[in-house]
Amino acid sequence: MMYPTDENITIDQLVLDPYPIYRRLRAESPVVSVPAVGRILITKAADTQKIKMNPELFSSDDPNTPMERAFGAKTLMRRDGEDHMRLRQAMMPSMSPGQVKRVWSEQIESVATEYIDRLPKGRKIDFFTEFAGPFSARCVAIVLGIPSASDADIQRWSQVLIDGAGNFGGIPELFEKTDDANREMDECIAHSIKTRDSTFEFSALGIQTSAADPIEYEHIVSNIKIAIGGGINEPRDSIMTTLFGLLTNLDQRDAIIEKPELFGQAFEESVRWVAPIQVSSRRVTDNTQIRGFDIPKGKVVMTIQASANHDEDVYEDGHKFNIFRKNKRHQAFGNGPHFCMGTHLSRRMIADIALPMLFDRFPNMELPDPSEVKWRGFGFRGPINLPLVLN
């Protein structure tokens, strides 16, 4: 049986508000071709997990992805098997749970303290620009081993790479920006290797360049760029999503102030509710079927983890933010070999350090008008502003 096609879905609709579309697709067409993105969208949780856990049949090597053009390299995100693991394992020790606890926790606490101290009390600010973006950028710069890069540069590079990797329409101007950003990042990485600060040996760049049998330099560089592109949005967007959820559900805010051990649950619920990384592409390596629909070899399916995290078969009222949710499982960090490498770092940054410190300093912070908050993104999604009053 041939899968259906929906020519009415546009990229703009998916960027502005994809969740009503995903809800309809889960009910009517959980396997559907969407010409606007050139992919077959898979929206049910069981299917997205099954695909991610079967890399032999569903390869990460998507030949038509804009990512390779944007990053100027075939990154580990588009590789499978031993090829993927070789590049992943070269950088993974820098973000292991032990490394995060032993080395980076103190660094993150220092950054959080400094950046929270700068926040003004009692007046309206945009939390995105005043804290979430800069804090995430500084922590990522330190962990990657490129501390000379400014917060502004890290944030700009990340957004440019994200825009380029999601440039399914092939807009030339977006790729021109990625070309400029790649040149700047190349210079920054080379400079960091020469200068080496006190924590360089523990960083992603330091561990890769100092290995007894290091991977090729171009792969070291592309690994760092992947971490820049995908490493900022997760902590940045999740802290804003968590704050939005808590400040629009004051009973949950009050509970978390009374029981700080709930910060971990709040973080997990925020990434379930609005997954920072919403979609992933996989190329089908052999003829197969999904829900009875024939998927020919060579087609590219797109798993929508944003939709999977709201699936009615898994979650009751999945569209609502609820830190007391019984089912706390989610697919926001992926499944299988490509499970997000920065998961432990993001949890430590946000759930263990930044959120408790913010509520300790500003227990009566307010979100005066939730309708002012704008949410954007198809591939990556989160608030692009968060007007708060810090009391």
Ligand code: HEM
The other form holds:
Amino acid sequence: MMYPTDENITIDQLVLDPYPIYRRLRAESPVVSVPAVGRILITKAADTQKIKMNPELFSSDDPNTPMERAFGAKTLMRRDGEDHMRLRQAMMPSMSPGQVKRVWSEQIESVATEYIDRLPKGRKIDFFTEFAGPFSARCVAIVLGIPSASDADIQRWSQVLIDGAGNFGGIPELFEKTDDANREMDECIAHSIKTRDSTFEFSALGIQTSAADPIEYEHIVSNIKIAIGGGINEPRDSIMTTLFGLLTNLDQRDAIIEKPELFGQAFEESVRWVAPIQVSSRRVTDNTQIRGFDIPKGKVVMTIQASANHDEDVYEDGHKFNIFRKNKRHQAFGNGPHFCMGTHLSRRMIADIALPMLFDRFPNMELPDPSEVKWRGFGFRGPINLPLVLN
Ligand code: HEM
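How about the form predicted together with this ligand, since we already have the form predicted alone?
Now the complete complex, all chains and molecules, led by this one.
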């Protein structure tokens, strides 16, 4: 059976608010080709999970994305099997739960303290620019081993890489920007290896460069770049989403102030509710079927984890933020061999350190007008502003 095509869905609609579209697709056509995206969209939780757990049939090596051009490299996210594992395992020990606890907790705590200390009380601030963005940038810079990069540089590089990796139209200026950012990142990485700050040996760069049998230098560099491109937005967006959820559901906020151990649940619920990385692409390596629809070899399917996380078969009222929901499993960190490397780090940064510190310091913080908050994004999604008054 041939899968249906939906000519009406536009990228603009998806960027503005994809959730009503996904709800309709889950009900009417959970396997659908969307020409505006150039992919077959897969919106049901059971299907997105199955696809990601079967890398032989659904390869991460999609040669038709601008990612390779943007990064100047074929990164680990576009590799499969042994080839992928070798690059992944080279960097992963720097972000293991043990390493996060032993080495990075203290570092993250001092960044959080310093960045919270400088937040003004009693007047409206944009939490995005005043805290969420710089805090994510600083923590990730330290863990990667490139602390000489400024918060502004890290955030700019990250955005430029994301824009370049999504530059399906091949706009030359976007690739000029990635070329410039790649040059700056290359210099910063080389400088960090020479200067070795106090935690360098534990960092992603330190662990990879001093391994007994290190991977090639170009792969070390592209591993660092993938963590810059894919490790800044997500903690930034998820801390804002958690705050939005709590400050628009005051019963949940009150419960959390009573019981700070609930911050973990609040963070997980926020990434389920609005997945910071909403979609992933996989290339089909052999003729197959999904829900009875024939998918020919070579087609690219897009797993929509944002939609999976709201699936009516799994969640009741999935569109609502509810830290007490019974089913807490979600797919926001992915599934299978490409499962997010920064999961423990993000939980520590946000659920264990930043949120408790923020509520301790500003127990009466307010979101005066939730309608001022703008949400954007199809590939990556989150609030693009968060006007808070801290008290
Ligand atoms: C709330 C925070 C985060 C979320 C929701 C998130 C989400 C994800 C998802 C969905 C994937 C899988 C993509 C796919 O299957 O194609 C992924 C992969 C990855 N993430 Fe995260 N991420 C977060 C934070 C971070 C941080 C802080 C870092 C590092 C500093 C990081 C590093 C990575 C890396 C290196 C990969 C690629 C792993 C591989 O291909 O083997 N992430 N992330």
